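In structure tokens, the next block holds one chain alone, the form predicted alone.
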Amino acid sequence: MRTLFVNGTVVNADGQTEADVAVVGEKISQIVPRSGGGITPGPDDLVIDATGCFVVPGGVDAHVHMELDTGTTVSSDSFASGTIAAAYGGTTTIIDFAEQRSGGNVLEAFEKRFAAAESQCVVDWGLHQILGGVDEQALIDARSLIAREGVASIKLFMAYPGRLYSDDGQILRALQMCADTGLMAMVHAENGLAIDVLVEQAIAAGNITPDFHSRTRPPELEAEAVHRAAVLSQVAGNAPLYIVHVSSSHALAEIVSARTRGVNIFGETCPQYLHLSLEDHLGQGWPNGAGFICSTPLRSKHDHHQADLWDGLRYDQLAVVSTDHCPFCMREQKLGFGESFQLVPNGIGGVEHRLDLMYQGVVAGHISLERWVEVCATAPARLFGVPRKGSIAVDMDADVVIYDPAATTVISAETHHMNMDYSAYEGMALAGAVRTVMSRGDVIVNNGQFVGRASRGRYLRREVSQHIR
């Protein structure tokens, strides 16, 4: 039996066409333009009418944190609840993280994280490997994960001294490995040592309100770290470098400068930096402001960061939009450790709303439909070595989303499916809505109802990307 998507507009990163799409099993089997007659349904075909809608590839969210242990609490979405929420929002692939901390073993960390996710995910999933203790054995083990587990990326931290931080020498060694193997090096770029000084000084002065989370992590220290990472990448042999959650004009400028020098660098931003601000959200004080504490932090609406980031997406200076989904409940977690900004768990939940929030950029004229698809699906699939995802094409995985531009999405904690008791986007009325979601040939969301089955998601053995060398 075939599933047919008929009467819709197929949108890929390289263009759009009025065409019908046929799915057989787990793969897309045909795409027939309606100018050529489209596809004639047979008596056994399941026909999904996409009249007036866009037919787009399922989203690929390359940066999420389900069940993340911060040391004081655990992010509130399980792999089950988080991937169901992702499915509701049109995301059919997530990539989470296995985390090795200083003194820990890389392979043991990976195996533990794999076991946690394996029986829960309802969409396809992969893992990046965090290196929080870069030593000789960690580098040997990380290298072995390429063939052993299909891991194509590592993550390094220039922030969080004492927990995940790597110094410049450690980062250089890791980047040399990436230059040699083709592994993508994801980097959290903030000057963590300087930030700790500013945090200490703010607390001593009694400046503990939520907005001081941003004020002690100024954009200059994000930009400085991006610059340093880019230099180290060049010295290492032009290692593939991916700067996560870019939040400021300053950091974007360093990425653009590095690209003009030939650095093999890519930038990621997130919806929170395009829609939320220091003044309007972190600046609410206690308790509401706690809900907007994330790292990198929200920036001032007066300094043109949002406009510059939208431009960065439009002109391909930023390659990907992910969510950095790291949800916490307000009462038990965000406010559970005291009213001082450095005690609040860092993170915003958003895996369910990425496609909708980014579609507002299309509505506002910031980006095209094609670019919307590219930054939310095609580019992350290519950069992170998932060749069967990210486009509507014959023989690709049948990850298909019907997106209705005439519908409206109102975001609220009362209606979202993430395991959170608040929403950073509460009350936002957005143009467009996800109507139908297919993951590898299975319809898992239909007309706002989850109809998938538990643990159907498949682990993705990823390949070293051919798009980053």
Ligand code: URP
The other form holds:
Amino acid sequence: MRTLFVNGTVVNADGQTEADVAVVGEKISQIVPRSGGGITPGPDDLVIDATGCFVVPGGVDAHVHMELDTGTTVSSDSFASGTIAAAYGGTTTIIDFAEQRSGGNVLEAFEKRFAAAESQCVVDWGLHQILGGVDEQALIDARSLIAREGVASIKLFMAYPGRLYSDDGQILRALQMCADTGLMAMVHAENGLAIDVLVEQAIAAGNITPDFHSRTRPPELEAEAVHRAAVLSQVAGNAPLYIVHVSSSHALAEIVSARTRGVNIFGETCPQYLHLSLEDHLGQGWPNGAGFICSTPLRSKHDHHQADLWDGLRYDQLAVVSTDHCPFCMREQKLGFGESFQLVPNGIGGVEHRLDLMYQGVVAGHISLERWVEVCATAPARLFGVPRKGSIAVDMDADVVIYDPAATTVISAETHHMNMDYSAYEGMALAGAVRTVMSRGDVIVNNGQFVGRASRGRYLRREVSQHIR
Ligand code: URP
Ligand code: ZN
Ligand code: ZN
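Form predicted together with the named molecule, following the form predicted alone:
Let's see the whole complex now, leading with the same chain.
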């Protein structure tokens, strides 16, 4: 059977056309401009009318944390609930993380995480490998993961001393391995040792409200870590380097500067840094402010961070928008460990709303429609080695979203599908809505209703991206 998307505007990173799209099995089989006659439906075709809508590639969210064990609690979306929420929001690929901790075994950590996700995901999925304890064996094992398991990326932390933190020597060794293999090194860039001093001093002074989470993680300490990671990547032999969750003008400026020096560096930002702020959200005090504690933190609305990040996306200084989806429930989790900012689990949930929140940038004129598609789907697919996803083209996986620009989305915990009892975006009324979602040829969201099969998602064996060599 063929499925036809007719009468829509096909939008890819490199342009838009009035065209009809045919899907056979799991692949896109035909794209015919209507100026060339379009596709005439046959009696056996399933026809989906996309009049007035955009036909865009399914979103690729390259940074999510389902059922993440933080040490004190576990993020509240399972792989099942989180991928259903992703599907509602037009995301048909997620990449989560396997986590090796200091003294732990990389291959065992990968297998454990793989087993947890495999039986649950409703969209296609992959895993990055966190190295929380970079030692000789961890590097040998991480190097073997590309051939063994199709893992094309590792993640390192310059934050969180005593937990996931790597020192500069460990980071250099890991980056040397990445330069050698082509694996992408994702880095959480914040100077964790300096932050810990500021946190200790804030607590000693009695400054424990949620806003101190941001005040003790100043943008200078994000920028300093980005600079250091970029230098280490260059010294390592130009390792592919991807800075996660860029939140500030300061960090962005370091990425721009490193790119002009020829560093193989890419930046990611997230919707929370483009829409939420220290004053309006984190600064609400207890209890609501706790819902906005994430790292890197929300920044001051008075310092041009948001305008600079939008510009960074517009001018390709930032390559990707991911959610860093890390959901917690308010009462039991965000407020469950005591009223002091450093006790609150870090993270904001948003896997369901990335396409909608980023579409507001199109409406406001910050980015083009094509760039919206590129940062939400095409670029993450390319950078993380999933070449069959991220665009509407013949022989690509049939991951297709019908996006209705005339509809409206109102975000609320009452109606969202993430396993969270609050929303960081509560009450926001957004232009545009996801109407229909196809994942590898299956319609999984039909006119706003999830109709997918449990655990239908497929593990993505990835390859080293040609884009970064
Ligand atoms: O606050 C956040 N982002 N929590 C998730 C873990 C991380 O640092 O990415
Ligand atoms: Zn992080
Ligand atoms: Zn994260």
